[in-house]
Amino acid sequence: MDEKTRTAAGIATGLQGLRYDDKRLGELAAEVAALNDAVRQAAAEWLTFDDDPFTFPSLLEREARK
């Protein structure tokens, strides 16, 4: 089990009280990594440090509609 999968397992069990088999945990880790990369890329492209924090949710909504 790689580090991302162990992290997904820890979150599922520790924060959500859920248990998944190793295959599903690997799938969840890959899904979270893809979403995280997309959010970081969109934020880097469209946001600056000084932007209003409320700009972020509208950016996510706009990008999700693409």
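Residue numbers count along the first chain shown, from 1. Computed from a predicted structure; not experimentally measured. C-alpha atoms forming the largest set that superposes within 1.5 Å between two forms make up the rigid core. First, how it differs from the form predicted in complex with its partner chain.
- Core-superposed comparison between these two forms: the C-alpha position of residue 13 differs by less than 2 Å.
- Once the rigid core is overlaid between these two forms, residue 22 does not reach a Cα shift of 2 Å, moving by less than that.
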The other form holds:
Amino acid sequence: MDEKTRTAAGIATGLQGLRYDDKRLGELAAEVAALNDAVRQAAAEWLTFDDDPFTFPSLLEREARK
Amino acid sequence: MRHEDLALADLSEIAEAIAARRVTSVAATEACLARIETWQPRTNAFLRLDTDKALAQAKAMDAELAAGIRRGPLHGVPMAHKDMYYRKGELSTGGSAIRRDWRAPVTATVLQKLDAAGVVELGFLNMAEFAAGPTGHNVHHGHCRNPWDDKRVTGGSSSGSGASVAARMVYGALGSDTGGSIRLPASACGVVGMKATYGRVSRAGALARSWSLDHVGPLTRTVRDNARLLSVIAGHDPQDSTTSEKPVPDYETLLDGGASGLRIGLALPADGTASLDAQVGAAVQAAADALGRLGARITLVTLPDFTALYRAAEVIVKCEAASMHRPWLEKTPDAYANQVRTRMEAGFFIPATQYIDALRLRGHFVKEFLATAMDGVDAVVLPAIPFPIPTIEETDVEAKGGPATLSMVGRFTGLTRPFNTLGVPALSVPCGFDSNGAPIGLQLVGRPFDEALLYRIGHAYQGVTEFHRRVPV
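Complement to the form predicted alone: the form predicted in complex with its partner chain:
What follows is the whole complex; the chain from before opens it.
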């Protein structure tokens, strides 16, 4: 079991109260790592301290054709 | 008119005929019921049909008209909806086994609006389990089948909505769209589907797939019909805090501006999230050429790299779905189809910071899209589904599985999911047929709240094409 799979196992049993077999934990660890890496890289490139997720609807209204 | 002819009329035509009392709502309803009798065994589009209730509603609508009362622009028009719109006290399965016997505690805002406009409700339609799946497969209620070829998928998750409108069983239907679930079945079944701007239509009383990405919208035979329906269901709703207070235009009155003078960007993606089949590309190019002949200025545009956006969308859907499904995932995991359950499980392992960052990124993705693909154009056109419609067997993840099947299913949403994350409006209209005889859909994307412009372009296009007039036989 690699480090990411062990981490997934710890989250499943230690934090979430869920049980998966080792094979499934390996799949989930790989899937989550890929998603996390993509979002983390995009966040590093784009996000600033003041980016507020709740401004999304108002952004759509602002960007509507005038 | 004969029953068969009545069922082939458009929603707008039948609504006007009923209003003018040339046709009764009962006759229109009976015409739909006759179509359903023929087409339901071939498509499995309906999960529940309530003939007696529909005919009673139709009689009541006719009686109101006789008394000089017309509730609205859909008075007496028979429709049916994806089985995820709640009606108080009635079954609402969400396409699942888990909610097979569940009765809704409230009525969805959009159904209340349709009731107020005078719609006759024929029943509720097949869908992917919990609105999770782009093909139309459903292991609990049976797969929905494409009216153009019953071996092929309908697209999903609003599978029954696409199939029932295409087969002229109903004049229009509600679907919902989290990653393409209105536009995919609209494209695959040869009908019109609108995913409006996020916040344009209330989600209250609609089963959620992902609160941040879900969009409620109509599927119809024509752009005009779709515009009429959206005008009825759109608008602010105190029950859904994400709805916009912007006034709702009467979209139907804005249809006739034509395409002349509009600047339209043509995006034909060559790689990335969705590589493009040649015949689909040719159909979309031909559609752009037709818009050019109508006076639109067509320019080639390049879509931004959607890879990060696509991953962010996956993070949002998985986290929100895992949260809402947790009690069932813990207690009755085997009650889900494998592929529905496994697609949610990663949500339990994604850190909250990643989920929040995915939400925070949306604004930047919108600005990037508007500053690149939408820069200097009024709308962008591109395919809805980048490849010919596959068979049910080819895409049966549950029965077949394997990397090739998973890859094909995953590619379905390559050109639709980005616009859920961006929240911008996107319309699919029929633009051709592939070599197997299955429909091809043209997707039109606009600035936030520019639904009227997309309808105007789509209506102009349907004025010079006949793809939407073809009926499966």
